[in-house]
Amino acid sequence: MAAPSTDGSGSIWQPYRPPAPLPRARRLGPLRLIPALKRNPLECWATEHFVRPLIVGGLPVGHVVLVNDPDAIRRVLLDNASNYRKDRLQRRVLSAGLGEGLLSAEDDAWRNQRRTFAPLFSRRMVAQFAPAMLQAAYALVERWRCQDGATLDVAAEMARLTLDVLERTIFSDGFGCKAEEVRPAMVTYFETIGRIDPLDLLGLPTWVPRVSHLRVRSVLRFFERIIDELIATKRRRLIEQPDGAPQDLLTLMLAAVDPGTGEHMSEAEVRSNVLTFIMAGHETTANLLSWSLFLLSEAHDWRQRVRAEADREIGSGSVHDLAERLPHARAAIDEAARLYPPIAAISRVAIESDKLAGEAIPRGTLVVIAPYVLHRHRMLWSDPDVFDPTRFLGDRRSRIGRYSYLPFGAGPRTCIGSAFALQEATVVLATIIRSFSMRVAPGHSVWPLLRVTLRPAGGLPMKIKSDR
């Protein structure tokens, strides 16, 4: 445990150092690296990754560099972004089954979709969904009160809640009778595509079958059926009740027009992006909430701060700007996203040669930016392994470099739904902390596991106690 610290206001608090793999003294060789990556990529990082601005090498094939220098990251993601294309491995991992949605589309296809979706995720539009997010949080609170004193898998509960938010904000016609099948299907999806296959590391082409991915085919067919039904139902509603259909995101998506071309999205693009929002929007926010609740369960002083703020703000003033009036809850969310970022790695391939942090980058180099490493880098953060939400309060927040903190990426391809996710997480976290205290179940060891997103391995069993 770290020594007591002050938050700048004179109050003393006891820092908490949450669970994370200790960096290895030396990098793993190829024979040990491949099984370690398959098991849990977080356990492969070595000390040098957390202290140097740029490291060359790391994978069995090809020229690879890990970049931690913020100026170099800015060059890759913004200033010279046209020279860095998503690599084949990341497109396979992040976009399996997503067709040509925002996550996987490139060039004009991506630009057209981004322009079309941008108005749907503006600050003003996202604020309109705050009441639905709060109602979903209230529904969870009522359900938990009926199980007061029970031990619940909070990770599964957060997944259930974020699905509820999806139904209230994006798909207001609901998932129908298949709602209870959606969560286990998602678990299978992420467990399957999230495992790094040795064939990918060896650079074999995608047409070579990956046995480990056979399970995902039936899952994708399941989601395709659900999505086709959602879209068909919505189109019928729009025809039958053109002025009475709920203005959820699916309605807005079907009506959206690319301001550059004046065209609607194709049916295939709509289907791919609906699946993207189900997968990415649900999973990342659920994990972010799980980690935040776990961290606050261990940092009692910060739990009290968030609770006091929630007591003061929830139920007073407009719901639409509630998240903005919860700076301590938001700071806890931001610090959880620093320690356990929703996406733990971003990778690009250099189309032409370049130079980053003084290092020559040959054409074809795989450039890796790992938010998990970046957010714990000794060059950029003080006490980087300590849970300290004061980093994100007042003047300290303004001193965080834009390219030192990347929970949702940066540049043109930054996550379009980040404002939606952060508003949802802030409102939900404050509502839960206001009503319950919780502790990790005796005998359970919390550990971060990377499977596309960063989740608690084996779930998050916690004993829930109502405080009201």
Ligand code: HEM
Second form
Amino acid sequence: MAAPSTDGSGSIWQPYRPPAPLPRARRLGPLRLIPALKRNPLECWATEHFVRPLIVGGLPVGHVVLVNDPDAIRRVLLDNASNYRKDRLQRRVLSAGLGEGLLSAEDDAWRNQRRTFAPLFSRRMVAQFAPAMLQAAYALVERWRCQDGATLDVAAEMARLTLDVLERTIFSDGFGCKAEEVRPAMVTYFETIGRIDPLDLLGLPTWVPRVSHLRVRSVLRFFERIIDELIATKRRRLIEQPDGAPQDLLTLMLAAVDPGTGEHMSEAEVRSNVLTFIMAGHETTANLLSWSLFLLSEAHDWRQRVRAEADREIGSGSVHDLAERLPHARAAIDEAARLYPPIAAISRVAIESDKLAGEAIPRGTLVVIAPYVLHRHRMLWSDPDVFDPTRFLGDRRSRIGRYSYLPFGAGPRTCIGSAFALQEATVVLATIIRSFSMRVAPGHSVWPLLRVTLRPAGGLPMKIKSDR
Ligand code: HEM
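Form predicted alone done, so how does the form predicted in complex with the ligand look?
Zooming out: every chain and molecule, the one shown earlier first.
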């Protein structure tokens, strides 16, 4: 175990190095790479990926570069973003079947949707959802109190909670009678799209059938039916009581007007985006919370800080700015997102040739930006594998380069839901830590697994003890 350290405030803490695969001494060759990618892409990275600014080559076909240099990343995601489009693999894995929603749309369709929906996810608007997030956290606390001393799969619990938050904030009244069918369908969706299909890696065109796609399609049809019913109910309610309908995200989406054209979104666009927000915001936030709870269960000093702050702030003052009054909970979350970024890799394809970090980038190159690698890069971070939320407090936070830390991406296609996710995670984490002590179940070893999102392999069984 590493020696105790101080954080600048004078308090002594024991550095904690959470579980992660050791980088390989050398890269895998193409034959071993494909099955390894299918098993767990995190275990494929080699030492050179964590020390060099740019690495050429990787996949068995096509020209691929991994970019770690912050200036080069800025060029791909911001300065020359129009030259780098979302590639087929990324669309297939991260937005399978989500139609022309914000995650997968391009060009004018994307621009219109983005500027229409951006105000719905502004900080001011997101603050209005804080009470619903806190209510969802309280509901979980009540449920857990009835199971005091039990071992629960915290990863599954967080998935349930984040779905609950989305239900409360998008539909107010929830999924109604279909709620119990929605959760298992969500699990099937993520299990199926989560496995990288070797046919996708080999770049085979979409018309070559993949068994996985058929399964995804039937689950999506089920979701679409439910969402169509909820939209129809909401429209009826808006006609019957124009001023009385709850101001949830669905009401706001139906009312939203594109500032460029003055038009409302079509029925299909609203449906695609409801589905997109659920799919993009559910597992990602659940994993961020699971990792944060796991890390705090191992780092006692930090758990105490988060608890003291939560004791002081929850229940006093306004709920709307609660997350802003919880800087220690937020720092723990930011550090969890550094060590275990839920979206561990982002990719783009170069439309025209370019130059990145002094390297020629031919057109058609697949450019990979991997927050998991970037956040542990030896040239960008000190003690990169150590859990140290003080990096995100005060002055130290302002020294972190914008393009060295990318849990939510950057540039025009940065995550539209980042303020929503961070507020939710902060409020929920503080509420749970305030009420419970948690330990990983004896005999279980926690391990990160990349399947669409970065999750704990085999769930996160933890023994829960109520402290109040
Ligand atoms: C911890 C939680 C989350 C993480 C780590 C996360 C991460 C990301 C990342 C990295 C991107 C950019 C992908 C790229 O550039 O290719 C993205 C885009 C996106 N995210 Fe999130 N996200 C989270 C939560 C949410 C939530 C709560 C919502 C909505 C309710 C959401 C909706 C979206 C959408 C719609 C996009 C596409 C934006 C566009 O292309 O204009 N995300 N997210």
